[in-house]
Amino acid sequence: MNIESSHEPSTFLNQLIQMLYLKAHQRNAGIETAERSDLIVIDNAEDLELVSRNPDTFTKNYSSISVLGTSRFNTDGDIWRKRKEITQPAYNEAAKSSRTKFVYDVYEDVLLKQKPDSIAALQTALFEASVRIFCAAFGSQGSPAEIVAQIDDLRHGLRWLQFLSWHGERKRELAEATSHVTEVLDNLTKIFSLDDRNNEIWKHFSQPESEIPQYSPIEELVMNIFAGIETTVATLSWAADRLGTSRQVQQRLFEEVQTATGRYDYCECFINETMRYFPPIPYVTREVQQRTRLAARVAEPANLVLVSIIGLHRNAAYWSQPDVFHSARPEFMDNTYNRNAFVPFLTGPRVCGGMRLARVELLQGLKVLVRHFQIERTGDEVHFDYTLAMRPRDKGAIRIVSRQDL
């Protein structure tokens, strides 16, 4: 078994995503579907609000990434609050309007230098740009190309671990995937701790070692990179995928960007619709700690609750024509959408801490894309690549061309 070449995890995880899309479609059609008694799938705003507002009753369940250790993203209570303070001030500062031009310039610099011509090449460029912005938020120049290569390698191991979390004990595969992830974490530790360009970020993440029990700088740092960058790369990749379906949409976005009025209503709507249609985090799981009544059933202790972001974003109770991608969706253009039915960054006290920075990156990254590139899609079939975040898989259907070469 070779965890880098085997297609078994990818096939299973992509089928899981397809199942969530199918379930949402069946719900809209009034078709009842059966589910496991110990796994509760929720896709309505009322249950989501209950789950998100009661983190002590519905605790995080991230067994699939436990090999990455402990971080802000898989802890609860006071420890979570302490870990949040490691990064939150930096995220808030990086999202200020005074930093917007810097974010735009980074995306423009990387994309114009690399001139990506495919979704795979675009994802590499987007990841490098986002890594540079992430490192800069903590005062470092970073070493983006090396970090991108290691994080991309890490995704192979995490894909296997996510797959194994659904399939019980498969000891040999689990040992290989764990070894693979451990090796990459060691490589990343060297990159961050020994490279002078990363001094400030390593120092920042090393400071809490004496304050938080069993704290590891590399574990906290890597999970913040994943959480802060994967979703941005995924959303901009899906945006490129959707741009390829319509020259008219690209032209309208291009004209809005070129007018430079400071208002980007259509761009913002397009980004929102992309995240609604293809949520970068398609679902999250929570473990029930005490008996609680949900809309359709009672959740018992030890039950797993799968919050289907896909199902919520495709629920006909909240969206008109939910299975249609509408670049100028009225709910977004008119600002009438249900806030509890659109949660690409989740909601409640555990809402994504990097949401504001992500929003800045998504708008500036999209502006660079539509200003400097044209995108064509040669087919209608959509392929998923799911590991922690859901990206489009490159099957050669997307052609990206620099406007300078037209």
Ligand code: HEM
Contents of the next structure:
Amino acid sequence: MNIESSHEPSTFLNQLIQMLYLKAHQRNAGIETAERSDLIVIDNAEDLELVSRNPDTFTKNYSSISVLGTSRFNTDGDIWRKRKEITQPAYNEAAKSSRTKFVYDVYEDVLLKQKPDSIAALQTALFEASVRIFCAAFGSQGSPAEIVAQIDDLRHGLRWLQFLSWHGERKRELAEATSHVTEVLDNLTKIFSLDDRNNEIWKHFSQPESEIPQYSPIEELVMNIFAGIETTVATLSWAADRLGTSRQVQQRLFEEVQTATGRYDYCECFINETMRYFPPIPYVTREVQQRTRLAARVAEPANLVLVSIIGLHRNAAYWSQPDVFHSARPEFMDNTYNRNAFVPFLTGPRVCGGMRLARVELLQGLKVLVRHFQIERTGDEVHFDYTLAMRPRDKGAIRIVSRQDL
Ligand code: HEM
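Structure of the form predicted together with the named molecule, please, following the form predicted alone?
The complete assembly is shown below, putting the previous chain first.
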């Protein structure tokens, strides 16, 4: 097996996501689907509330990425609380309104320089912007090109590990994928520890070494940066994909961006609808520690819970016309949506640590996109790629044109 070229994991993981969309569709049509008895798929707001509010009963299950080591993502209890303190103050600071202009300027600088003309080119530009914003939260300029190249490599390895976590023992592939990821981590350690542009961020992540048992700066840093950039790039790529479906929507957003002075209600609604329709993290998993009664069944210890964010976002009990992309969706415009049925960032104590910073990035990134570009899309066939985050795959349907060139 060559983990660089094999399509096996991509196919499987993409089918898993298709299955979640299909399941949501069948539930709305009243069709019962059979499930593995040890896997509980959750797509209703009551169960989501129970699972997300009780992190000690429904613990993190990240066996697939354990090769990345230990970080705030895959720990629980006091160790998690300590690890959270390493990054949370920086994320909160970076999301303050005084930093909004900086975020806007980064997107504008990168997108105007690179002038992307396709979804693939847009993603390259968005990755650079996102790495710069992430590193700046820790006082560094960052070395985006080098970091993004390694993260690309890391994604291949993680895709395999995620695939293997569903397919049990395949020792040779597991060993290969593990050594691939370890090599990337070594490369990233060199980049962060040796390149002067990363001095401050490396210092920040190295500090807790003496305070937290088994702490590794690169493990904490890589999981955080991966989570921070994959998701925002995915969301803005989906936003571009949806913009391409309607000139009128682009015009209405453009007008808001040109005239608004503080509130961007339509832009925010468009971003929410994008994340409802294509949640960048389509599901999360948890392991049951204690017998618990859910809406339709009892969860037993060692059962695996799969919270289908897709399922919640497409559930007809909470959304009118859930399968329609509605840029001015009334549930968002009127602020009447069910908080437990719209959870792109999850909810409860393990809610996304970068949610506020992500919201700043999404709004500023969208503003730059609609202000400087027009997007055209042929057809409405959707293709995606999924490795921890789901983003559109470039099949040549999208054309991005700089407004300067119109
Ligand atoms: C559109 C953008 C984003 C989305 C949709 C998103 C979504 C999520 C979701 C669903 C989780 C929960 C995962 C789980 O519990 O299994 C999560 C966790 C997390 N995210 Fe995000 N995220 C985004 C952006 C960011 C950014 C920009 C950062 C940091 C710069 C970030 C940092 C984190 C961290 C640190 C956690 C772990 C929280 C904890 O358990 O302590 N995320 N994110």
